[in-house]
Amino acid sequence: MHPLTKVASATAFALALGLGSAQAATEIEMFFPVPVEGKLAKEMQSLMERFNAAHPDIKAKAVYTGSYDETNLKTHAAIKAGRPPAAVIMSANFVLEYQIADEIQPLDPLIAADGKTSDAFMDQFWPALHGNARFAGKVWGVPFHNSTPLLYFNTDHFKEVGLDPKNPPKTWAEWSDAAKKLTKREGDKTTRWGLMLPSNYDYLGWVMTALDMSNGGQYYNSEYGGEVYYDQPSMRGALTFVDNLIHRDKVMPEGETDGKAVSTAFFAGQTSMVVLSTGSLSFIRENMKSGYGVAFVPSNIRNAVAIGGASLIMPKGLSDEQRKASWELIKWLTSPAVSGGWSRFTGYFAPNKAAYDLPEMKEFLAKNPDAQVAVDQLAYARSWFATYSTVAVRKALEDEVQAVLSGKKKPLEALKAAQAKAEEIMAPYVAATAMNLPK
């Protein structure tokens, strides 16, 4: 053979090498929920095509997978039949879950190969998000997008009934107060609710647990999980609050009412104050016809609520290959960059600290200085309700407030009813836990 064509051959090999390499990239797939109102799913479809661009070695694809609840049943389903998504974008209050039941891996390792400690990498996200995120030792789940519940109001309705929208109601007080003046009535009929929260599943315990904090409480046991304090005189204090809204002031509609009714009704005019997420921010600044506002969440005792949104975590069962990508998209995604940016399209607070230093995340809040609440509100945020089996026994509380919302149940006998099952759904891991407990 001629020795050009030997090296022409040898050139061609090369580059065959070469492109089956390229088209051997490591497909990845990751799982996430879409809980709230907004665009979300074609911008996350827009942040897998610019991450799989900028690493031509990985092939990311986001796999939509309902609300939060709806994710976690899927993601439970999909490590129990082996083929578990690589990433999870998972309600940070479901991750104790997971390292309870062994089914996702610690990252230390991760951080580690990367030449960080656990200390400095968690160091990069707001104080607050440290509880959901890092436990029994170790770092089980990165924040991704997180929110507070945050007062809305309608600026219009506060100054036609004499109310300065510069100066929400700060307490209980002043927030049953406004309510008041705001609800419109024609004979028996409400025209006008003075204030709406939604209590729908998941939502519901959201909202009491900011209640119930702001009202000096602690929902559960932040240390372990197989406490909860349903029944004691904070939450009592604020499911009794509720109640008198509804059932004695009658500036809060009866009954079960989801998340996205408050927003269409606050949209519509039909109610003047509500409490949504942060991640609902966007969403309303973009489809609200009248002038808003946004505050804290009104306090009794003290300024508290619970931390939301999702963190992303690595379940158990994956490949060398898969886990390394995995990772370089769990750090891509909760870059400051990245990070800043999903902030200013969704309305959620950018968990990594350094996004609130770029010039486009200044620029922003210089703009919408109603982004910029919730960032403030973080300095009284605590961690989310995580327990064994969160979701059940979260909606045994749920299933309470609703009958007391709807007028079937007191206060304190539905928050012992929720206790007493609570508590019977835990017994399993109080049992097995119980046998490591000093006598």
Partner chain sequence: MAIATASDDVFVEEERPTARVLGRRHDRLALALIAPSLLFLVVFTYWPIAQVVLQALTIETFGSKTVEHGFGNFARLFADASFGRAVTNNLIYAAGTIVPSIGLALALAVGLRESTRFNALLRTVVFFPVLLPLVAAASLFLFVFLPGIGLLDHHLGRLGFHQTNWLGDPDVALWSLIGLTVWKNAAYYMLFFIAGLQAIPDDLYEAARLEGASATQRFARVTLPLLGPTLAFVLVVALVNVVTQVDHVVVLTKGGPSDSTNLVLYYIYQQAHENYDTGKAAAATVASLTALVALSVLSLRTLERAVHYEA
Given for the second form:
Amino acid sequence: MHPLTKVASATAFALALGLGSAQAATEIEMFFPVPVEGKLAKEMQSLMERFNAAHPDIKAKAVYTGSYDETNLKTHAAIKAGRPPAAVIMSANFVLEYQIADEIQPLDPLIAADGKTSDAFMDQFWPALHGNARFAGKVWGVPFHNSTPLLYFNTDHFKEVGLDPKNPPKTWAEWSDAAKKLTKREGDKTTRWGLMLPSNYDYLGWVMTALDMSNGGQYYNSEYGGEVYYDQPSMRGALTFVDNLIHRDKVMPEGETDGKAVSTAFFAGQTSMVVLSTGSLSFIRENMKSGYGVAFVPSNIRNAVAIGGASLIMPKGLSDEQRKASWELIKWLTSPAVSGGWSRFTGYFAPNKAAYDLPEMKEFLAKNPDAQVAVDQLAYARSWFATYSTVAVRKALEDEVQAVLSGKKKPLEALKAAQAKAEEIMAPYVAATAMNLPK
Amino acid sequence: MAIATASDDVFVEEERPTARVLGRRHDRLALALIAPSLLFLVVFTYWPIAQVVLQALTIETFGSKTVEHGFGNFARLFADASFGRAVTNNLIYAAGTIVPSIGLALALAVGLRESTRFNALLRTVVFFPVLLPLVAAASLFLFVFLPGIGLLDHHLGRLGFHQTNWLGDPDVALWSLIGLTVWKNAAYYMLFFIAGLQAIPDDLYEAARLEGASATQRFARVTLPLLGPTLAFVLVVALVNVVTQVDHVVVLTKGGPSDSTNLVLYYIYQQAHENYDTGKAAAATVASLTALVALSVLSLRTLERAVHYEA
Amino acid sequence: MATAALSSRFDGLRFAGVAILSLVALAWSTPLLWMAIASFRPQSFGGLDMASLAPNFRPTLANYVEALDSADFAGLYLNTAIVCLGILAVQLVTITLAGYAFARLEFRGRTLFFYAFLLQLMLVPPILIVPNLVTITRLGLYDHLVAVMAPYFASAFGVFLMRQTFRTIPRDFEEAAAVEGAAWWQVVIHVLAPLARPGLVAFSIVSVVAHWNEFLWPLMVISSTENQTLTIGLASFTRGAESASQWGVIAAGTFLVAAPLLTAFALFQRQFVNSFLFSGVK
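Right, the form predicted alone is done; let's see the coordinates for the form predicted together with its partner chain.
In what comes next, the whole complex appears, and the chain from above leads the way.
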């Protein structure tokens, strides 16, 4: 045990005795994934120690549960086994599925018990985060850490080809021009790519959302989980843009590229520009040798990207005490000070707006203007793709987009196939909801 | 000592002098001996299997409380193009991995049979891939396969080869994974062959050598037949492994790009844990289980009839 | 036949064998070598030569320090060792007994039972997660190390291997013992088990390796940090979907996890191969 913890628990113990409370502390478990590398798991444990020290009547335990997907898996399994955790840090786009499956509880009664309205409660958080947390008329999740895609560029490469690192591409036209200038070839071999986009499952859907949004669209109905618009003009334009970068301009490598391959290539100077999550920012800041800059994802029609990250949810099947304890924990974790500290540690941005009014956050942003860019882009951010069977519906698109990246299909036929497949997956939900009409 | 001839039934033992002791039926003793295993199998294998079979036959519709029973899940499964794709991929994967891994394993086991220092070192080096923890292996293999700067491309590039998108090109990805599997599994199977070789008495080789048999002949006439039971074991295990032990494959590509590396196991994982389609996942499990049992029984019977070693 | 000709042909074959083996060794050891080098490489991503096998830098222990600091390795090693040895101890008993029964005893339903055992081998893991987690929770074992072990106490793989191994052992030895009046268990303990040592050792290696590296099941049934196993600790700081990759730290962490196994194998395998000196030649 950490010496500080010992002191803290001793204090807690003394306090408990002093108050004459014979009641045992309410034990709760919180599942948490580690979505970025580093000592996050350790940091989370020390957060728990701080929480427990400040709340002697609660004994919260943070349980590391792998990646977002494994956390999702363990949460479902634990619910089925009759051992629901009191809280889970869940990928924000999975929250809808838990609501559809009726496995989580709305938080409005707990908010009301604190004497607040749900509007006032949600108002603490950036507006972009509301969509994935509050829907179907209720609050289902509390944003914990969030990200957006960002354009990262190598300033040394920019200077080398006569581009202004202070003035990174803002439109798709400038973006594609820059990519062409930055690409280096030796004979028929490309030694440096102008641009790389991560295109493994999950990341690809997020990147396509950003491009589609930048092209004026939004390929899913954020109000209803039974509709997607994969084959509409905004998507056709976005995918054709990508297809051109690869097959016409040859400034981007063909085929699928994993997010880690993209970041490694960026570090190695093998590509001059990349689109990656704000979650990579801390790591790039600490390890990138050559100069780098960050900017908004360039736009064709408007500036817009989707958020990523996670929210805290509360499964059903808890006792009253557990529910109350869990709610205390959720509120504490999303409070400005804790949220801000976690943000500086991980590179995610803090969902709680007030975190940015704290002096330590102001100091941090002054020192790291790149983090400020991520925060500024939030003004243009929107909610994340979520439908019935989110992963399968997303994969329907990703499989087809990957076929385009590999040169196997043309954008339009690919998007039509993706649309058909997605509709097939969502059909049972649609039949039970939007098409469930009065007989 | 004689090399076995075909026997009619795998389990029929020859009448021996001590058959009174060993050859007679021992129903109670045998049951007692398998009981400890059976207990755990019932709790952690048969109970889940029973549930899976039930799930496979249960048809649920979203939003409806009523449940039907029948073969609807199987119909949906076989109509699913993704499942067909996964089965095809798995067949290619099986063909591409089983023979090279076992061949290489056998060659390594025979080649490294003697316990010299060099062989001991080699055995350890070759065994290393088996020891790699899966969670880290995914990241490391990602680096090996990284286009341009990865381990493979870096060194191939020096030899003048072009950059290859090993995991991102749908035409190449499955073959990259096949290569990875052979690399990882050869030493695993080698282990059993080494163990099997230990049981072959040296005097048999000595005798063969005296009769003037070449190394190839000795391998064909002594090693291979005497390794019969081991070979049968490895083959069945390899067969089963191409379906059940492919985690290192799926963590690397998650079945992509465009489903080109999706295998049956990952398909089941997706249906069960990503699409929450337990009916389809259960149907796919039952289908794969049936296929594997049939194949194993078939290969075990064939093999044990062909070479059955009796001292 | 001229012995000289035979021996020269033998030498030629031997040479070819050694050449092939060396080639294999090269292909197999390159990733290992790269990992070793990467784990000592300073954490920087300056060049395109990350894949280089020449240690063109001043080696550093920083990656190891960071890995060690990211998780409580002492506890992780201990838990993992308990799990692996616990599973193995039970397995060695269950597989020897059942393996003997299937290899040597005649009994009703033998074929059926045997294939029923093999079912365990063929069941794909993802389908077991939910039912087994429910069972473990009902048994009150959730978050206990026993929960990680219990589903593996019976091993179809081991039973199958032992059945095959016992079958390669000539019956003469048992018969001799039986004639002298030894009971079946004496035969198993004193005759068969020692002769089956290579098989048991092979199984032990495979079993320990498999459970040492297991990830998903422990992740499902363990929730306390104190009860975590190595791979979970390793995953907690090496796998970030949304971040860049720290190859050096990953390599160092992997070595920390694999080192005990690698050492044990290097030491053990000689014994394993030498065991035929005692058993095979009779």
